[in-house]
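Only one chain comes next, encoded as structure tokens, the form predicted alone.
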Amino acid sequence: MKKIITSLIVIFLLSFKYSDVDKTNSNNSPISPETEECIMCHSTLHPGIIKDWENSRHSKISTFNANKKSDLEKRVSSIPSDSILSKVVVGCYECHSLNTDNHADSFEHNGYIINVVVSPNDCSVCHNEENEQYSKNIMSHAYANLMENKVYLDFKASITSDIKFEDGSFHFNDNNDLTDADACLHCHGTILKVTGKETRESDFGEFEFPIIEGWPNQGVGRINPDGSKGACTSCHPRHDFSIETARKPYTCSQCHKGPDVPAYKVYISSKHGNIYNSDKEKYNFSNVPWVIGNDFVAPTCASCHSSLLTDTEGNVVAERTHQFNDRLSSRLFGVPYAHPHPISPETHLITNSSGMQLAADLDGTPASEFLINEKEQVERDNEMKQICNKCHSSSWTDNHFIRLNDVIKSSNAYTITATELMLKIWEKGYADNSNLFDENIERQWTDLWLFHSNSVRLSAAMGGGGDYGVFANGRYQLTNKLFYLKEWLENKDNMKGKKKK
């Protein structure tokens, strides 16, 4: 009781500070009483987000008044069933109170029931659609897809173990979680499991609060506290929620800036990024729907992999999607070999010929029930290029997949080789095949696929990185590894026939 009277007290005080702020807003739409507690207190304890609300467009227009514009405008799918909420702007109470039954990270606090995390699940309330496709999009499997993996489970573990030598030879202690959430999960997602509470000082007096392992993160795989997967905010950072932010290729950045996904190094060596950074301050990023030719010129790559493009004349050459892959017909990256796209997001699911979770075998061969059919692929190239194909001739779009098709067998050639290599490697008892990833030799072989064939292939998808496919970790060092695989294992060859004699 002493609390909340405290509480009260700072509030009345603090109303004082508030009062010249405007409750309502040019589209007439009234903050909650709610809200209106929480901005009290916050806009002194943390400013930068009450800011960051303030400039967004949540803070700006209710969902009722959101639905009223044209389809293609519109930037919600879905309109809360409380009438109530849809009257109301977007505020800290409408995120944070939502679905708290199936939070495990709901808490009292004020006298209301909220929750730490905003889920997928809570945006969903108004953002339904955008939900459904990113369920089955293959980065909100993240988590499961690497610490699920038994073969990708051993490449973590040859990295972000504890490692000690004993006895001549590394022995891996794959048990540090903090490491796993600083690294691979940092991107990948962690699992936020509420362990208990604690009572924590605050200025306005104590207040007790969840503890959450694995928490901050916002991982595109993260597993959250009422069981969905991924983090909205890995995009649209809090608390703004900006389309803009998410348009521009320094978001994609901190996930796929290589050298295993060089996607933002290549983009910024081609002509797409050369002439994105010369022109970016005259595009609009936050027009919905995005205008090619009057919002932007150049791609970003959102506007390859996710947003809802029209041309001049208001005619739809992509659909808003936030599955990200169903343009896409191959996977590129992050796998031994180049292959067509998974069916299933869920990508530890799949296992070649020999039980691993690959998609293809050692030897290339593909494990095609896992994998969209040819036909699928011809689609998504279709769909792709429909894009390509307002700023370029169809000559131009189909001679560069024709280059792309070709990388992708001539990347994979390179792999079968090298893997060749490693097999007789393996069968020779000159490396341990227990963990394809814990000696020097198989780092040597895990480089060439894994950081040079993936620049080749990305150089050539993205539309041109240029020295990317060939010196900048392309196929010069890609050879190189060929080059030192075959000399390492006619050098242990030769030694044992020495031993011999």
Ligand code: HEC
Contents of the next structure:
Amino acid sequence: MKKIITSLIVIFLLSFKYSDVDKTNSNNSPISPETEECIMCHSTLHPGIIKDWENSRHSKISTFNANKKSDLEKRVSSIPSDSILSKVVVGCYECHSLNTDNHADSFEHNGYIINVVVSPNDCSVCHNEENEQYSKNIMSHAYANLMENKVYLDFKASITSDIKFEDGSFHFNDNNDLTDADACLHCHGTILKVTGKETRESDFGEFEFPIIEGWPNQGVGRINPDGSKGACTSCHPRHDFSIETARKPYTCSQCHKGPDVPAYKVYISSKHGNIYNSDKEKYNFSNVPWVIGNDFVAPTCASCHSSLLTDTEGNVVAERTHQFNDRLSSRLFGVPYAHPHPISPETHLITNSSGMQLAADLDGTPASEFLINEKEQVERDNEMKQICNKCHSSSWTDNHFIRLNDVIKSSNAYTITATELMLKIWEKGYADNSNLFDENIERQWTDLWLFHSNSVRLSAAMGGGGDYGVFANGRYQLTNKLFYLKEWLENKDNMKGKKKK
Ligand code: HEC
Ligand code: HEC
Ligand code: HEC
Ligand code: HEC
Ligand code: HEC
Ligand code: HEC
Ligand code: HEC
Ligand code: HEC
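Which structure goes with the form predicted in complex with the named molecule, now that we have seen the form predicted alone?
Everything in the complex follows now, all chains and molecules, and the chain you saw is the first one.
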């Protein structure tokens, strides 16, 4: 009976043609009848979703028509092989019905098989290039890079465990998926697992839906129900999927803000960030290609790390990349040392000479066979410098990178000194090295490289120095920790000496 009522409602609603969107559609690209059905119910259920989609480019143009634009202006990189799919605007059905055979989350919904999650692999039907490149971005591997690295799991356990105090010591139990989803995996990405089905009541009758564990999540390395990695929505939130959002720095700030990874804080207090804040109303954030000088006068995160940029004469300054690492010569984020960029984005496959999954030995020697060579480093720096040189003279740019390289060396040197002290502490049995992160003194050492060395380096890379290099979690706090480690070791040695007497 409920099914019949539902069908009647749909037929009733369908008798009113959905016309709002047609008016804004100047490209003569029709909405598919399937999508019109979705809109009938979902415009009452989820007006937020429908309006958002209406404002998007997807609601206004078919892939076929979008593909007629010149190469530099195109916003699609592939055409669906199904000709009907390519000739209608990209509506609810066009995205939610792709590759259903590969999706553990596919389900029958009003006579159509659809997926709840639209994955990078689904987007690749029309955006193949972006998907291919993103699969080489370190971000798309963020789940395994964390969860399949034994050293990092020890680190995680010291932070996210349920901790019990028994027999004078702590017992860690790091086995809570809900905590993980709320903590590390919020950014790194969860695993989406279909665990069964549930029935929900609604104004339109009863419906059956898959139950998805690990959802919601928009982490950059999310493992999807079709096995693909990442969530394009981490930078292009649904349902307007705009280039504008991705080009603005707030988008990146969701994950790049903490004291361990302060890229956003460094940027927003840099000269570039100041100019952006003061002039952003005058910028054009949706133009493709993005023209340096006409569309913006100081760069955002996207300009330096991702965007297709041209000069005012239409010459390409940088190709668009969803890989990001093709403009990065070093991995500044050091656990515990900065090093030349890894060859593979799967950092969990790297091992140092003592078999730990780290890109350097504890004495600072890099695991070179896993890292790019100097020639490649110079090439990547040149990619980045070409962008700087459209607004700066080459001497300004070159001097900036000379300082950055010096900061990489000096911040690593501080970390080596601190780690030498820590190695003595472990050697003498003053701390237990079975987990390197779960005692107070080990945390003092961790703060030094995780917060302070990383902060100093990011500040040099993206602010040309400044507060985050010195007093705001920078060198001042770094040297505090160094003095503390030395005195702590001396005190322990003294106490041991006294006991012997
Ligand atoms: C007869 C009404 C109706 C039609 C037609 C309809 N839906 Fe739904 N849909 C619903 C209801 C009701 C829900 C549940 C909403 C909730 O739980 O808040 C839902 C939920 C969903 C969800 C979320 C699933 C989840 O696990 O929460 C997606 C995705 C979805 N619909 C997509 C579509 C697509 C795509 C179409 C068109 C092919 C469509 N719907 C057509 C009524 C409809
Ligand atoms: C880490 C952030 C991030 C993620 C994740 C991301 N993008 Fe992007 N995307 C961007 C940025 C930044 C731009 C702007 C590039 C430019 O200015 O040229 C962009 C632009 C685009 C464009 C517009 C291209 C054009 O030709 O105008 C498309 C399409 C796109 N992304 C698709 C995707 C798809 C598909 C995925 C998932 C596989 C994805 N993006 C994941 C940041 C991201
Ligand atoms: C360009 C592809 C695309 C189009 C077009 C699209 N969706 Fe989605 N939809 C997505 C993605 C991606 C998600 C997020 C799923 C995730 O990654 O968790 C999503 C999520 C949803 C959800 C669950 C969201 C939540 O917060 O609970 C619903 C419901 C939904 N879509 C309905 C619709 C409807 C209705 C339309 C048509 C107006 C539509 N979608 C059009 C890609 C699309
Ligand atoms: C069936 C083809 C198709 C699918 C599937 C599809 N898109 Fe698109 N996408 C388009 C078209 C068409 C445009 C608009 C091109 C234009 O305006 O020239 C577009 C534009 C975009 C843009 C640029 C928007 C802007 O403001 O410039 C982004 C970002 C984007 N899509 C992301 C996604 C993501 C993420 C997914 C998957 C969740 C997805 N698309 C799925 C066809 C598709
Ligand atoms: C949802 C969280 C999230 C968002 C949003 C996000 N990132 Fe990331 N990003 C990460 C994580 C997590 C990593 C580290 C992955 C790893 O090491 O496995 C990362 C790594 C990076 C790296 C290092 C790449 C490398 O190869 O060394 C760069 C650069 C970067 N992100 C830039 C950006 C920019 C620019 C934006 C905005 C356009 C952005 N990110 C948005 C989570 C995010
Ligand atoms: C707010 C978002 C966010 C959260 C939450 C988060 N991270 Fe990260 N993580 C990042 C970003 C961003 C990077 C990359 C920084 C860079 O390259 O500058 C990263 C990188 C890492 C790396 C280096 C990975 C590699 O490829 O070598 C480790 C290890 C790490 N995070 C551990 C953790 C642990 C453990 C937790 C939880 C206790 C956690 N993260 C929580 C954003 C986050
Ligand atoms: C003026 C250009 C520019 C801007 C703007 C910019 N970056 Fe960077 N970024 C760089 C340079 C240069 C490096 C260091 C490159 C190297 O040594 O490999 C870097 C490094 C990074 C890293 C470190 C990756 C690693 O090795 O661990 C992250 C993460 C990052 N940027 C994110 C962002 C975010 C997020 C924003 C915006 C809030 C941003 N960047 C703005 C130029 C820029
Ligand atoms: C779109 C133009 C543009 C691009 C691209 C750009 N910058 Fe800038 N940058 C500026 C402007 C404008 C200023 C402000 C200069 C002033 O106030 O004299 C500035 C300021 C700076 C400063 C601040 C100096 C200070 O003392 O505060 C540094 C450092 C810098 N840029 C480095 C770079 C580097 C390195 C790159 C490339 C990775 C780069 N810029 C890319 C426009 C740009």
